[in-house]
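Only one chain comes next, encoded as structure tokens, the form predicted on its own.
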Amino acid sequence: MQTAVSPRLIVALDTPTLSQALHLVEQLLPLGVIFKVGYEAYYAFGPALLNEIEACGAELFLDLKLHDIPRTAAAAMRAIMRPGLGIVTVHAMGGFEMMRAVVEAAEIVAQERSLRVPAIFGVTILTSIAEITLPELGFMGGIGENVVRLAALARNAGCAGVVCSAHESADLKAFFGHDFQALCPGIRPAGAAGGDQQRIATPTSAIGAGADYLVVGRPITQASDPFAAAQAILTEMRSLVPG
């Protein structure tokens, strides 16, 4: 199964210090990757990191998983809008109205400030969750059907796609088509440790399942040579895309 466009590599800047994060940005910038700033980096370094990423012209992914009442989530979206912001996540469990409010807030601010409209992705079932734990969270059925159900809400709310594991992306594409995108964390090169992730996949299997974005953290950021590690993954990804 092929993706509509060439898949992109996202590198998660989950580092203990700001200097390490900035060094990674400097090292990996020539590769054209997207830099993901999640809870750890956002709360620790805030504008100091975001301003540096913006200044170097890289694309930013704010993985903040907005999840609140619609008014508050929309206000948060307005507050984080900035040049270079390409992707933002919201929790699909926040429901249709919340996701729609976030999408609309992004569109309005982008128009008011002449910014690009970031792609909003709904987070479905975290890749750290195994199917056996779904009942204790109140879910009925398997992971795949719950991902599709939440994805339908996200699509109807105007989201560009959803965050899911590569294990669900093939079904996602079958239900919603290639234009509705799959952003897949838990990507590990063959032989790499899974860590706290449960539903992991290699770059090859993720692209084969239709993933549009592959998120890689520790296999790159904790490598002895992060540039070489990222370049190897990019080479693997590009070898799988025709043309």
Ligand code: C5P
Given for the second form:
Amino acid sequence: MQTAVSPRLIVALDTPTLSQALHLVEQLLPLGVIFKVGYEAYYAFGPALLNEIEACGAELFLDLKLHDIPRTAAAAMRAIMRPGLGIVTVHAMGGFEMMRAVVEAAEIVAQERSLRVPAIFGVTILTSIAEITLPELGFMGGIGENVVRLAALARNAGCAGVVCSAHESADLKAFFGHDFQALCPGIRPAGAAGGDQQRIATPTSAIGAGADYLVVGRPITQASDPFAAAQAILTEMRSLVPG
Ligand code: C5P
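Starting from the form predicted on its own above, please write out the structure of the form predicted in complex with this ligand.
In what comes next, the whole complex appears, and the chain from above leads the way.
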């Protein structure tokens, strides 16, 4: 399975303290990974961490999963724009109008402030959700068809791709082509604990399914040697991608 670009490793900086997050940034910076800041770090010490990541010249992914009425979501997008910002997430369940408003806000602010336009990714069905729980959330059908339906909305709204598990990545590429990107959390090296994740995949199977970005948190951040853990995943990824 081809990918649009060489797959990239994203490390989720889900830590309770700023010093732990900064230590991980310092350790992992030489590996050229993208740093993902989500709810845990953003709400607790966001600005300080973002400033440091930017000062290092690393690429920043704000996993804030925006989900509100279009005006509010677009206002949030305008507020979070900053120089190092490469990726932002919105919940595809927020609907076409909301995603479109966020994409437009990013484009307008980028032009006004001469910033890069961040890639907006629509979150489809969280990787912590198993198919068996879909009915209680009001979804009809299986995970695969719901991911593709939400991905179609995201694509029409101008998103660069979607967040999904590697299990849906191959179908997504078959439906929408290689340029529509798959950003896949729930990645677990063989033998690693799944934790609260349900739809997990190894780096090898995710790359095989065409994933463009692999998101890894705990298997790296809670490893006794985070650098070695990240390096092992990168080595596994690179062994599968020609060139
Ligand atoms: O520790 P772990 O590898 O499970 O971390 C996965 C990261 O990806 C977490 O920060 C989580 O919030 C995020 N994420 C996810 N599933 C999604 C979207 C984001 O696990 N669908």
